[in-house]
Structures are given as C-alpha cells and as structure tokens.
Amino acid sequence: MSETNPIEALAALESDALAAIAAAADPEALERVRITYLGRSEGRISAILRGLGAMPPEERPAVGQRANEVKGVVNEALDARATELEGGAAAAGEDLTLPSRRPWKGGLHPITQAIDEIWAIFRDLGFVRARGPEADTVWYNFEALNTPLDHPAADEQDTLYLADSVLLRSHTSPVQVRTMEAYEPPIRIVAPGWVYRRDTYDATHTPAFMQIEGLVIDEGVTFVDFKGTLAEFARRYWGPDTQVRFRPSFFPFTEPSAEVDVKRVITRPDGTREETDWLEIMGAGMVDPNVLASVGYDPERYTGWAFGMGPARIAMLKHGVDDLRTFFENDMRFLGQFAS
C-alpha cells in the first residue's frame, strides 16, 4: 500500500471495514471483523501503523493521523453493531406482548393510617399530640397512675424489665403523667406510641403494639364532657349513624371507669344497610384524684378524663380483618390493598 497513495488506501480500507461490520450477523462474525482490521498481529489497519517507520519522513504525520482516524471510526462502528446485536438477542427471548411491570408504589401501613385518621379527628376537637419514652420507670408506668406493684392490675400489664426500675412501658399513660408534670392545666393531648406486654402472639394480641391515649384536664370538666367528646369522635370516625354505649368497668387510674362500645351502620355495595353488633373500641374514665395529686395538681380544683385505644383493633374493624397478625407478616398481597 505504501507504493500507492496511502491516504487513498486507508479510505478504501475504511469503506471495506464498515461494510464488513454491517454484514456481521452475530457477535462471533463481528469479532472476526475486528481481528481482520484491528488485530495486533494481522490487523490491516494495525499493519499500516506499524509500517509508518518505513515511509518517507514527510508522509508520516498525514498517514499516521489518517490511520488513527480510520481506527477510531471502525472502533465506533464495532461498538454500535455489538449493541444492535445484543439488543436483538434480548428481544428475541422476550414476549413483547406481556404487559409492562409497574414500579413498586409505597403507602402508609394500615395501622399508621388509622392513627393518622384518629389523630386528625381529635386535632379538630382541640387536642395536641404528645410523645414520651418507650423505656420508662416503674413510677411513671404504675405508681404515679395509682397502681402499686402489688396491685392485681399491675399483673395484668406484665411487661419487660430492662434494669433496676426501668421497663418497656405497658401503655402510653406515662405520657399523661409526664405532660401533667411539665404543664399546668388546661391540658388536651393525644399520645400515640408503641407499648409492650408479655402477651401471647395470636389473632387478637401481640407483645408489641400501638396504643393511643387521650387526656383532658381543666377546671369544671365533667362526665358529660367525657361522654360527649368520645361520642363525637365515634360518629366522625365510623359515620353519623354510629351508636355509642358506655359500660361500667375498672381501671386503677380512672374513677368512674367505662368501656366504650360502638354499633355501626354498614352500607353494602347493593345499597342495603346493616347494623353491626356492639364492638368495644376503648377503655376510658374520669381521672382518679390520686393521679392528679401525684403530679401536684389540686384534685379539688381540677378534674379530667382519659381514654386508651388500640389503633390496630380499630383498623381490624374498619377493614374487616379477623386476624391481627396479618398486619405484621409483611405480605405485600395484603398490605398493597391499603396503599394510596
């Protein structure tokens, strides 16, 4: 080639190489083209670059520059053709008629949704949200709430002790005590959070679960305020036709105490309406004067009421779930129904 015009020879070589690349039908054929033109030992373009030393000095720069340009063009063509062949092979193994896979869509857990809905109602009723530590002391978890450790009610809330008098709280009621210690009345709080008990893991119990406490303290707060507020919450959450029932009960930190039940009205897809049975949704009552005295409040001046509910059970009722464990098994077929 050096006896002919080397620049013209390189142009012809470039044309031949591009034609061979375009004709390569598979990766193996393409590799043979690469070796033919760019191989270190027998490559035709490589041979021209190796022969630069035998050329007249005045020709070397132009020929070398042109040879490198051709080499670059051929390399780019090889890469482009390799991509085409790989794409064709991938497409050949796919069923392009299948529907595309949609990306995962995140959503709030159904229990978190229940907490947010409950909180939104009480926020509109004038409450603020409060938090406290999950690891607390015996004083805040039991004694300040009128529950001596030798009282049977303490056994019913057997929890997990960490060290000395520190334990994992068995209810969110310690937040009530801490709030009353930090602030003077009036107080209207809702306190959601994790609580821990040595319960069996079954369809209606878990050893760790979310709870929501509420507390109202002020002058002149009566049982009428207590019943009216919780009845209003139930109607806003379950619907305006919801009936509310208060049954006498016992809690060491409230007196009198009550269990709150609701009877809902469900509208079926066909338009028919059906009443449910009575369902318990929370325990509540007027704050015991001993609890007020333990935080330095004057029980002759201040009164109040409190409640506690499990949002997981509220979510079970709302969505018709009959096993509490399904909320915690991380089955995306179940949880995905609640993503919004």
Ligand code: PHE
Given for the second form:
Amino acid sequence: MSETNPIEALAALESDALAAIAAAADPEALERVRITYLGRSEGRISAILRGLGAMPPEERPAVGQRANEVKGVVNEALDARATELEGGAAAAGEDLTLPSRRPWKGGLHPITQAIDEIWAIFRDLGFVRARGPEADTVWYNFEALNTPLDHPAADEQDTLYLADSVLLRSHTSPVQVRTMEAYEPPIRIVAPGWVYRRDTYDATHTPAFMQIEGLVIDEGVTFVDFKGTLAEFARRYWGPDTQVRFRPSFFPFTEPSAEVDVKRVITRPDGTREETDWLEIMGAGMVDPNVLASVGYDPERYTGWAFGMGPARIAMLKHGVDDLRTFFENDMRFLGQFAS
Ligand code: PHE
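Same protein, different condition: the form predicted on its own was shown, now please give the form predicted in complex with this ligand.
Once more the chain from above appears, this time first in line as the rest of the complex follows.
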C-alpha cells in the first residue's frame, strides 16, 4: 500500500466507486457503496484523507485536492443514481397494460328518464306540466279530495306530519286541487313529483317515491275520453299491441274509480313474441263532483278524469329490474347502465 502512488490509488478508487454506483440495483446497495467509499471510519476515500498527515508535506496539497475532487465526483454520482433508482421504483409500480380510465359520463336517473318519456307522450296529447309543494296541508292532501281524516283511505296513505295540519304529501293528487284553484277549465295537466308514505322499505315499496298525477277538466268530458286517452298513452309507451284493462276500484276523489292494467307484447332476443302478465300501472277515475265543488267549480257544468301513476314501477318493467331499492342505492355499477 505504501509503495502505491496515492494519486493513482485515488484514480482507481474513483473508477471502482463509479462502477459500483452504476451497478447498485436498489437504494440499499447504493448505501453500501457510499459507506465503502465515503464512510467516516471505514470509507476508502476518507482513509486517504485521514492519512494525509503521514505523507511528506510536499505531496499533501496535490493528494488532498485530488481526494476532495474524487469525493465530490463520487457524491454526485451517488445522488444521481439515487434519483434514478427512485424513479425506477415508481415506474415499476405502474402497470402499463392496465386499460385507461373511462372518462366520467353523466346520465339521467332511470326514473327521471321514465318521467320524461311519459311526459313527452302527454305533451303530444295536449297536456301541460304542473307542480305543487311536497310539504302540504291536510286540506289539500285529504279533505279537499273528499277524504275525511277518519276515512280508512286516509289510513292507507299515512305519512309524516311536520306540524298539526302540515304533512309530507302522500300522493300528487293535491296538485289537482291547487291547479283547479288557480285556473279555470279547460285543464289538462301532468304533475310529476315526490310523495311520502309510512311504507316499509322493501323490493316494491320505498317510503319516498315518485308519482305522476294527471288531470283533465272541461265541459263534456266523458268516460270515453278517460279510457281512450289512457289506452292511447299505453299504446304509445309500450307499443300498438299493448292491451289495457280498467279494473273497478275505489278512491274517495274519483267516481267511478279504476286501476289501470297493461298487458304488453314483448319480443324475445330470439325474435319470438310473448304476452306478459297484466301489470297495474295507475289508479284513476272520473273526478268526484265533491272535489269539483270543493274548489268552487260547478259540477253540473264540468266533468273530468284523473290518474296517478308510479314511474318507478314503469321503469322497473321497462328495464327488467326486480328490486325497487336498486334505484335508490346510488351504486354506479347499476345506474351507469342507464346513462345514455
Ligand atoms: N292518488 C291516488 C294514489 O296515490 C292515485 C289516483 C290519482 C287515483 C288520481 C285516482 C285519481 O293512490
């Protein structure tokens, strides 16, 4: 060692160190290289610097300068390699074969889509859109609709009360009353909106749900208009082969009342056609004269008909969804299928 020229020894150390740095495959290996050459006690370059004192004084400046140079070069190479290894680690964490993320695509909720489609048909039939408050009074929700609070029909539509006579409307029928109060006949409206009931959350019930109310009032409106218009709606919505059935029913605010059912003809993927079961799509009827009187209309002069349907049920039918709750869970894997 003593016979080796320290300047040559430094040159050799420099090239050894640079080779070792280039070969270091990870940060730990690189740290070992740093200790080998620059470590305070064991480092080979440090050792030369420490040995300066034992050298002939005339050699010291040149060796010291060279040793510091080598130290600088090795330090720089260590830093550069460390940066390289970091970048390499990040790059190794990326899987370049992953498919790219799809751009976010918004869409209308399937129930909103059903409301829009239903609305478009009634608009073509000459209806306008109306709305009313979701928090309404006992008067509008029940009494003006010929439903005394002690009538069993009021029990069926039990809802949440916000104050003594203020409640969350249990159906969209109060919009009938509000519209008739605000306008004179002729009236042709559809009024979609949220309604609330004390219902248990299950596959076919949600305590908050959408309804679409319809109301027609004019002179000379008959049961034929009622049946004809609703049958026309069903055929436009589900196709010309759709059958419509009016089943006798009861609502305090219509007389006579009916549940309207449809039987559709569906085409299977293999091209065969098949009739579905009857499905109830709405409650409806001729507006009860007592309701006309409660808004100050002359029941001798005006007649009309009304309906209330559930667009969620219609959307379930259309898309083959068998659990109503999936519409409300906001699972993008489900809802995303309806984005158009
Ligand atoms: N409001 C009734 C319900 O929610 C439906 C209905 C509306 C029936 C209009 C007749 C006329 O059950």
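Residue numbers count along the first chain shown, from 1. What we label the rigid core is the largest C-alpha set whose atoms superpose within 1.5 Å from one form to the other. If you're wondering where the values come from, they're calculated on a predicted model, not measured in any experiment.
Original post:
Superposing on the rigid core, do we see a C-alpha displacement of 2 Å or more at Asp16 between these two forms?
Top reply: Passes the 2 Å threshold, so yes.
**OP:** Establish whether a shift of 2 Å or more occurs at the C-alpha of Leu292 between these two forms, with the two forms superposed on the rigid core.
**Re:** No.
Original post:
Quick one: core overlaid, is Val73 moving 2 Å or more at the Cα between these two forms?
Top reply: Shift at Val73: 2 Å or more after core fit.
Original post:
With both forms fitted on the core, how large is the C-alpha shift of Ala82 between these two forms in Å?
Top reply: Residue shift at the C-alpha: 12.6 Å.
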